[in-house]
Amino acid sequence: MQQEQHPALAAAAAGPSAYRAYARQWLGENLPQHMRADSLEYRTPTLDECRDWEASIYEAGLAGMTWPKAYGGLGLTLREHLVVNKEIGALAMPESVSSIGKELAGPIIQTVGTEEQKQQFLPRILAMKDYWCQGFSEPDAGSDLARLRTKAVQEGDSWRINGQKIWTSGAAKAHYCLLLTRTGTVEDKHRGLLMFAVPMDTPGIRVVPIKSIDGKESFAEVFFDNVVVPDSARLGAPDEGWNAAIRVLSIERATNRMYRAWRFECELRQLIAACKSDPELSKLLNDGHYQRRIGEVVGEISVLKGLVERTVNQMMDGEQVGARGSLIKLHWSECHQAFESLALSLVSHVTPRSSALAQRARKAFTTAYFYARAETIYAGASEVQLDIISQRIMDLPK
């Protein structure tokens, strides 16, 4: 992306309203109809189509807003990031196919990476040239990273890695794995954790896809059998893995995919439009039971918006997110599950005689319902978030 005289920077300099208008106009004019989930022309986009679309978003100055200019970003603030995310959320556009790179690998590399690693990895993440996966969870250490067993042993100027990861999203397409390993024993818990940027074509790496309830194979088991990587693949010091992971995970839970509340609102509009397109479903919208449930969803979305906006203001004032990121993660996951339950309840009334829009809604929201069941598990299970909230915010005993 050519930063000099870039229209996005000019719009941002003119203030939030100008930047919002620029983002809204560009996205509205450039998002293909076949990639809009609320369009009758919609079809599931290919990986290449998603990559090209995200690359064009970046070229337009609507990605990497807070990343330093030296590494391909725009050098703006979280406020500009939120402005763009609101507009992204308002459109029924595909989810990012590079969220791990943009939301986890990138921030961690910026935090603990060397200058050479920053120059090597960060611009390619934004330009959609490299995909990343996240090797954190293990069969016996899902949300409890302190129990992971994947071992890294130093051998001169290299490291030998052995172990297994599970629920690794995007592993089949990834070029790199953000891998969290242990240099000591499991009894060391938080100590001796070390992160690596491991090329996925390294000998000894085996990816075994896992089929989920929706029939997709979006995540996998990843086995590391005597995988040797150079010391230059190490991200941070041997004891820095835990602090880096927790610091970035807390920010992830609070600020990444800020568009969620606005996307949920967009999905609600899609659901209501589908119901209004069909006489029988329209009657349900006038039913007191469904009106109450819709009202509850609207209220929860408003709360989520408030949490996100308040967090941005606090971070702009120099406050640390810390455990408060768990409040947002807990709320958005529970909120979206409640919405998808409502949506499934409504679209279950669709029949072969229903409108074309209603037929599409039934398929889309049934799939979304199944996917949403995992939202209270990934990025930290609800039980883990509740423990964090009770112990670190409310100071309750363990």
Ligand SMILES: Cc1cc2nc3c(=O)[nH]c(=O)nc-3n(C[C@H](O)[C@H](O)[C@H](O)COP(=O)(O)OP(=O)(O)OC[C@H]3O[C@@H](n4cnc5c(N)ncnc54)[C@H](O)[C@@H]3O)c2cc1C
Second form
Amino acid sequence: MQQEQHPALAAAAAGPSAYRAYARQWLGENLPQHMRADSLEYRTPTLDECRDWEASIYEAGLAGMTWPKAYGGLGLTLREHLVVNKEIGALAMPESVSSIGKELAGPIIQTVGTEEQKQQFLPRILAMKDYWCQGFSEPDAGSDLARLRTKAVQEGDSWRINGQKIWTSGAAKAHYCLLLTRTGTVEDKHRGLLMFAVPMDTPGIRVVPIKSIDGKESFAEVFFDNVVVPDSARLGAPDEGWNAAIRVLSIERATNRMYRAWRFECELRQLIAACKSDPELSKLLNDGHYQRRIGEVVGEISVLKGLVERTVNQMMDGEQVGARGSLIKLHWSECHQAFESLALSLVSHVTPRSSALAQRARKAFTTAYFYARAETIYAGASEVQLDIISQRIMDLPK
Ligand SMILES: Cc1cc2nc3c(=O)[nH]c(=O)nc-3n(C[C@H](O)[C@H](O)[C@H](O)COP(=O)(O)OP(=O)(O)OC[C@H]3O[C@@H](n4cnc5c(N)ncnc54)[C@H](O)[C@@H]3O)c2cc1C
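Next up, the form predicted in complex with the named molecule. The previous block was the form predicted on its own.
Below, the chain from earlier opens the complete complex, with every other chain and molecule after it.
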């Protein structure tokens, strides 16, 4: 992206309203109709279409807002990030196909990476040239990563890695894995954890896709069998990378996919429009039961918006996010699950005689319902968030 004189920077310099107007106009004019989930012309976009769309968002100055200019970012603040996210959320556009690179690997590399690693990886993530996957969870280590077994042994200027990861999202398409290993034994628990940027085409890596309940193969088991990487693939010293990851993860819980509340609202508009397009479904909107549930969802979305906006203000004032990220993670995942249950119960009334919009909504919301089941598990399960909130925010006994 050519940063000097970029129209996005000029709009941001003119203030939040000008930047919002710029983002709204650019996204509204450029998002293809066939990528809008609320359009009758919608068809599931291919990976390449999603990549090209995200690359064009970046070229328009609507991605990498907070990343330093030296690494391809815009050097702006979380406020501009929030402005753009609200506009992204308001449109029924595809989810990012590179969120692990942009929201996890990128921030960790900015925190612990060497200058060479920052130059090598960061601009390519923003320009959608590299996909990343996150190799943290193992069959015996999910919520409790202290049980991690994947082993890294130093051999001169390189490291030999052996072990297995599971639930690795996007592993089949990834160019790099943000891999968490240990240098000692399982008894070391949280000590000696070491992070790497491992190219996925390194000999000894085997990706075995896992089919989920929605029929997709979006995650995989990844086996590391005598995988040898140079020392330059290491992200930070033992423990340093992991401690940085913990900090990034807590911020990530609060800030990743910041558009969610606005996207949930967009989905709710889509659901109501689909119901109104059909005489039988319209009747359900007059039913007190559904009106109450819709009202509850609207209330929960408003709370989520407030939480996100307050967190951005606090972070802009220099406060640490700490455990408050858990409040946001818990709230968005539980709120969206409740919404998708409501949506499924409404679209279950769609019949072959229903309107075309209602038919589309049935397909879309059935898929979304199944995916929402995972939302209270990944990025930290709800029970774990409740633990964090009770102990670290409320100071309750363990
Ligand atoms: C769609 C999806 C995508 C994912 N993508 C990735 C990825 O890309 N990379 C990656 O590394 N991982 C990924 N994961 C894995 C995810 O991080 C783990 O599933 C999650 O951390 C939970 O770990 P677990 O599955 O081992 O369950 P466990 O940790 O075994 O938990 C099982 C149950 O016990 C509960 N529990 C656990 N500990 C406690 C506690 N202390 N107190 C109370 N209850 C507790 C949990 O809440 C849960 O209900 C993904 C998962 C999903 C569903």
